[in-house]
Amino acid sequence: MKQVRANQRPMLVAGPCSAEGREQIMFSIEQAKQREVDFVRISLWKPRTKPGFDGLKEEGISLLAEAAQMGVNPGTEILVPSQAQAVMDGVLPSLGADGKLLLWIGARNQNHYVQQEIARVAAQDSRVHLMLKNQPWHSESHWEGILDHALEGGMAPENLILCHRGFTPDVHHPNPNGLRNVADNEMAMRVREKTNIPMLLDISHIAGAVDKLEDVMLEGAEHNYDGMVIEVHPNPRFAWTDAKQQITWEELDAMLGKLPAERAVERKAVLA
């Protein structure tokens, strides 16, 4: 994967927080295709702080396959190796030689044995990219360790992506702006430079609210991230998960239009 810097528009991973059904996802795929989104988010498994809707699970894998058939690269969070394998088995036959599948390990998933085994599964096919989000607590060495475990599992560096989703606020890392998670952009840039792995910014999970998204995005643009992850829903008001931080596709267009000129040029190919 080629890194994206100031001369290219950021890589974009966009779509609903969670897949709720076929109609919602088909609409999202069409919208993503119109905008040449790099990966449409179709999350099938949803870790929850408390019990609630936790995803379509295996029943939704066919939705990722339909995205691939429509020429849109799909992506989903996975929790264990068997889920990674099931998604790959269901999607890769529909993907084609030039398509890409994005799997990601979320912030809650800090079992390093599981991280290595997921990487071992994902490494079976060069069309699979694995995105690694930072852990919830503030630790640069642990974040780098997640990457080391993925590499130990056999993932090629060019098929890895890092994602900063902020850290849980604590007494040492205050949160004066009332964000869901506190970004440490300086740490993210250090990790990127040390590892030479592209770094995305998850503006939705940092902001936690629609009215804070733009500020998080613009601050991230100052640090020259390689792209961003953002939750986009056909009707955010009725979203089953994280309704407060999701926007519509039209609102996404308006937000992207506010990026600095050097970050808003026509999108170029960012996947090798």
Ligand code: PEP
Given for the second form:
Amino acid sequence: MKQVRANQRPMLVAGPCSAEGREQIMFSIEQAKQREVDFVRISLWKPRTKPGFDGLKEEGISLLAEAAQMGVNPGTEILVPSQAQAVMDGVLPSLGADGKLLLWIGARNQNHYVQQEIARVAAQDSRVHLMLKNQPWHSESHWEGILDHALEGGMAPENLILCHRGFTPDVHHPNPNGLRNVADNEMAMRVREKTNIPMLLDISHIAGAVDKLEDVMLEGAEHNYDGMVIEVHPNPRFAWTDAKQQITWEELDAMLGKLPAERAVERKAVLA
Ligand code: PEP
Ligand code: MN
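Return one more block: the form predicted in complex with the ligand, after the form predicted alone shown previously.
Expanding to the full complex; the earlier chain stays at the top.
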């Protein structure tokens, strides 16, 4: 992971797959604060393949505001523009001038009208950063198109972040290692170079299982990603979503410690 902007170390977005309640989130904020994580995941809306727990929704916005008050930058996926607006209305008053709020558009949210309108909402405040995850199918031009739609919606390039979460395996792109999604690190690096927008690697949604996370991370470390997204849960086995791929904060420390020294994410708590 390299440095992209002056004085900026590799970025780390970490926290539970989904926000489940106040206790879980308060613990996550404390852990994120100790490690100087750039954004803590407090994700309130979960797209689900089949009906099930799909997030705390508006009810959880106050948790992001609490993170902001505690000096930890919060982040959540949003599915539609009204959710982006509600999060901004609820969180920005608690965020200092140097604070940041991360909103992201998930892989399955592939409607260009929604992408542009979310960007239009997010562009209202320069403290809001918008992360764009790649679409599930393997296409470089579609991925670039998501970025074009966000720019069309008025997002400043410096407030945009890209995230590679792998592509759904198909006959042309099988997954011999049994990963949940297949990474195309070369494509991610081409998109990163062409656009000059920071690119994060979401190792959790590529791996899909705890025992594959480290390999995905180490393979990613051979490329010039600008940081990582990792799902971290206080009690992964009992997570309400994505239980198989989440690790504890202590396991995160141990895993980051295995990064090659020149790419290591230097965080006081991790190295302590
Ligand atoms: C997520 O990051 O919570 C998520 C749902 O991932 P993706 O959009 O990559 O499937
Ligand atoms: Mn998840």
